[in-house]
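First, one chain by itself: the form predicted alone, in structure tokens.
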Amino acid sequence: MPSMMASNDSPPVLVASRQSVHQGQARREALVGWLFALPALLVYGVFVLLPLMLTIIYSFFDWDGIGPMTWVGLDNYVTVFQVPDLLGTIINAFWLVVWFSLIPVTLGLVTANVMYRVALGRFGTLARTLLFLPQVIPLVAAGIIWGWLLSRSGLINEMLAALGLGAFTRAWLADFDTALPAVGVIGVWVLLGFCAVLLLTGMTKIDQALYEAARIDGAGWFRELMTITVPLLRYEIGVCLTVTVIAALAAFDIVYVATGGGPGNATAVPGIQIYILAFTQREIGLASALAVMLMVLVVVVILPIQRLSQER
């Protein structure tokens, strides 16, 4: 209080002269902070927003690469639309999401829940591992592991064969009818160690006296589930659902690795068109159009999520 009745019975001057001092100082840590931040904003803007910029620049020009380039406005758009391929790969990356997303989340909610309840000590930390083995190995190798895995003499139709089930023995990759489905197990095996993993860390943070509560009114393992923990987990289920969904629409290197797109366009996801389209075929416009299409998916995707994440 006497401070306070001090600084009351200040003169307006030397009011104003504490407010400036502060003003002063504060602009000054402003700049610093910024002065940091700096190389990080140049490099950000060197190689994401200038290559972002470009990108749609490009993509409303017809261009080799090399020669000169020729407006044509919206006409590659309009192109990723008429052309079945491309307009294909589109609808492929959204199968994939169910695969990628879905499929990985889901398990990796019911397996993070498991464990909380059954895997402690030295053995939980040693499931924890093991699950989020396939995180750690570059998805190029992964993409080569599971394409001898899948052969038609690989050890999936072995197993087959062993069990009686060789009718069903195929490569896998290479059929029209299990590729996509293939390359989507090699996502779930990829994806749900990182899910499982990030659901289960935010299971220690959940009050345990909700569950007491909710067994003392008979509550079973599913309502527990349904009634504290998804609730509870939205903002880690938000992060591993953009995590997913994202992977699922750039993929690339698994498909790329896999199947190179294949069998016929079956597998191809805008990833591996964009390539084809800018490096083989040389139509940077085209390339350019539907690598903008697919930032904007990501985005109308996204967002949604983020959204519904964050809401209390």
Contents of the next structure:
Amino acid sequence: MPSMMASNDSPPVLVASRQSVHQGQARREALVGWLFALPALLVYGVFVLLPLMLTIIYSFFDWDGIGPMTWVGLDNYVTVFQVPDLLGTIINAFWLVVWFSLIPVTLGLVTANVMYRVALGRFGTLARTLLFLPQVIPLVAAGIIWGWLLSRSGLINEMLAALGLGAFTRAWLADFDTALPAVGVIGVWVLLGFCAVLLLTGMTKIDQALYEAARIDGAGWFRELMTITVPLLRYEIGVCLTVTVIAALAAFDIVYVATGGGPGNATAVPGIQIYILAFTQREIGLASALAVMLMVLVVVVILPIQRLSQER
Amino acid sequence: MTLNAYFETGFELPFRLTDEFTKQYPHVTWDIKQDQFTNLINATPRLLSGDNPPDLIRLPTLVSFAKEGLLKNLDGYAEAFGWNSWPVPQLNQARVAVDGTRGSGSLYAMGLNYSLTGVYYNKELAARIGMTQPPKTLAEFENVLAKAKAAGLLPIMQWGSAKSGMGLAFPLQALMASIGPIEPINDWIFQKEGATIDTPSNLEAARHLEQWIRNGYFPPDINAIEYTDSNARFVKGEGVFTFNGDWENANYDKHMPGKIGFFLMPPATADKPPAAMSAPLTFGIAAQAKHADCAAFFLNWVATDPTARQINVSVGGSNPGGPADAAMPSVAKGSITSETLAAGAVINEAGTAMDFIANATSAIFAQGWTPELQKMVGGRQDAAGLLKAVQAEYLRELSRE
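Moving on from the form predicted alone, please list the structure of the form predicted in complex with the partner chain.
Now the full complex is given, and it begins with the chain already shown.
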């Protein structure tokens, strides 16, 4: 019995020690992993999570940025609805979704498809670079350049006049009917390249045999696009939509530089209202409440897109 | 000792003055930080409440800082240096009463100089439409504007983009002062109890402006024009008139020497004195500043030292203020500055200086005047609606304070 006990005992001990060696190693690897991630986590925590938490906390206070903070509960959220034309700024933001998101993704799909079929060589590289260039240019610079192009004496009006369309010339960013679409065109210019390059990358991963099979079945260009390319690019399209919808709903820089929200409130968006409330009116609590509501709005719009793009 | 100062980027005057001060008082040196106007506005509360509070800081707005106890009360210095007896009624704009209204009470900032606004005109174009001397009444002025339009000229160059802030606030306030009394306008700016901008005479003024817009007296794309572009186009000869202030004198004298004239907005009737938007270039001292006495001495020196006054006028273009018997620095004859200084004397004499209607609350320009005036340009707002909308925004902002 004792010997049996011994013989019975030893293997478990061995196993246990082997296990603990394994566990220790795994633990050490995990630790090293966390150590590698630590700098990024710190940055993320300090510059993303902390401000986010602070914004949520501020939104429950009446605060001018320096003086004492007064707890006001949900008052700021009620007051947000008294911000002039708040509804108008949200409607404007949704109009921007059409320009910043739907048009660049649709056009990007077509562009990427054309480039994939006809221009993968040196011309393709050049075309990709040109398309992607707006992503590299600071948005502020883009806003200023487009401001000149769209001004009354700008290039776009000169081209219209040269084509005999002088009757259509106007100060595009100053006209109540055209200011928002004009800002939208800047958005298309900025975001089209991003969408096209991302979608093109996705297309190169699609199995050529699928297209061959479709062609043998007599499918045309459009049929191929709709039955093969689009469904298989579902994930890439989802990413494009997510990024561009956020760019539209949380728009600030392009709008601020191009029009500052004018004329009237024709291009005012929530981002600009938040900026004015926080830095001009020094209503930090109210601005934070509007920012939190904008974040919720973005999440509500983005979640279904994420769902749709990840479903198989 | 080293004074800690914060100035606004792009304006040379305070830098030139501090250089001269060190030349005269070598034991005082300056540690000057500078920032863009809007950044400075955003940073001011933190600078004033921080560990190293500025001895001297450019202060576009001051009421909230005064109320929060972040600014030094300058009453003691005013008493010691005799500032209160200076003939500069604009100093009232830097006073804040205990209840937070501006215009009376303790002094919280001092003007480096006192700017003046009015109507600048292109002498060549004005002569072409038969204007040989500045109009004396509003009716005469409107007559000239109509002639300019008929002659195919742009009557008034002005800016109006949301980024620059709507420049039509200048002619609007000029019209208000031309037609009605200025006290209700000042009361409104100073946030006196029950003040309103929606008065019968202001309504008439807004109707005139609306008519000017409809008559095509302003550039059709005014809603897209930046402040700097408006000035650039005016000195290139576009526009017979422009409403602006004497801080642009040096620019006008440089680009069109002798070719630009200035007059105060003419009153509606000849027996009424002219009035003008005129404000001090305000600088303050932090409540916890280490060298507050020296900073106050500097502010007094700027207004009284002959060399400082000369720099003030030739670089800044505005009235340097100071005691009644202080000699006015020499300016080139025929320069635009000589005209604005003479006009400033008229305003001081009449006591008809006003602060800017865009300074009534911190956001009334961005949330009230600019969008509503832009709508008026676009035919989506009328005179009555403009004043109602701005007054509603004003009350909304005051109720949140």
